[in-house]
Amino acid sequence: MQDVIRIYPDPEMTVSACAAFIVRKIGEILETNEFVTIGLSGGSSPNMLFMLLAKEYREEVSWNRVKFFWVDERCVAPDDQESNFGTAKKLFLDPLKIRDENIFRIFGENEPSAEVERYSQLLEKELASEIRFDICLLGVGTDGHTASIFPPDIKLMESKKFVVNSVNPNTGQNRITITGRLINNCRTVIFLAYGKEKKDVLDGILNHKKREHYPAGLVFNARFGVFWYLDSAAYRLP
């Protein structure tokens, strides 16, 4: 599917539009499916989105019919301030009173290789024959990484596995991440990015200058499209 690029004047409007799109997609999917599966990302970009969804859409979504998974996790305890799950729990899941049975987190506190195996099996069990999320929320780093797939390990975008252990090349921190195989198998992929520090990498990806050099640039096979929600500081159409 072709990229769908949507640009807004500032981060607040970008996040608001992204939230409305997610809510609309959830509603569409629930018309025919019992549940919606969503892969959540970490980093700073989703935080505003989490808070907005919890505040503005508390009553507008059948949240008890949404199952939450994670695209990546830092190898830390869930109460660590760097935990992707911990942040989502505080800003999003707890305010909406999401039931434990709808939450499928990556156990960052586990030994990494054992957790890769456990989470892989969990995804196979919960997502049945087609290992995909209905909605996959992603960010993009200034180095072009997405999920926890960094440029030195760009080969993970073509891994035959669904979940792997990765390492942040800047900090040496262990991560657990889904791979390009799962990302590109999702029904709808949404990138949320804003701020001038993302300008160079988004120019390289979306204007096809160096797309193949960045993990985020290798996301393009989602069944119903790859949607980029950006502010004007991060990207301007050529």
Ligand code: 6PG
Contents of the next structure:
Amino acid sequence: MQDVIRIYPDPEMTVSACAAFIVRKIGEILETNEFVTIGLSGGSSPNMLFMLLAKEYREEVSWNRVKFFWVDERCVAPDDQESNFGTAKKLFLDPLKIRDENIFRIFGENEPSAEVERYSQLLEKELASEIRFDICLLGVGTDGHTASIFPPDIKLMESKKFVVNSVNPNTGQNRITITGRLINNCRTVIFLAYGKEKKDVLDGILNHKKREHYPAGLVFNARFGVFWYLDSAAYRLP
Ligand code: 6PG
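Starting from the form predicted alone shown above, please give the structure in the form predicted together with 6-phosphogluconic acid (6PG).
Then the entire complex follows, led off by the chain already shown.
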């Protein structure tokens, strides 16, 4: 199974449906597991999702049984406006009063190679037997990057490592990112994307026009397929 494409009329309905799906998945997993592990993406797309989860699902989810990780981080301090963790903290983690012991951020302020080592070891410790997130929330850039795997480094989708240092080729900004080895081992993989600026790249990926040229196009999930939560401005079925 490859793609489960779910399209909604606008960003708000897309985010609302994505939130409900994530909450349902958390509930399913907590029926058999003590904790749920979630890998969060950065960028702007998740912001509406973070605010909705914090506002509408405060009581519906046992948030103290959810462990939060990141799929990538900009190499900046946590209080920098560029920080993926900093944004999630403001919009979601603080409003829901998520306990520090459930938050496993990437230390963007650390020297990159040292942080790659630290986060790799943390993932091996926290994810124990199988290095995977129960839920992996991804975005897609207009160039087809996902996490911080950009097209020039598309080989990172095949990396033997779980975590590497990458660079945003457009800005030169250092990043820490998980690789395809971890992304494609996750239990449930969700893309959230909306807006007309994503139309071309999603056409390229989902209508199989040179899908393999995009890192996001190399995300797959043998278990359930990859779930795409998209609005109609970003994607129309062919
Ligand atoms: C990051 C993200 C990145 C993001 C895409 C889409 O750190 O920037 O993890 O992979 O998902 O760049 O970003 P937007 O949601 O802002 O379009």
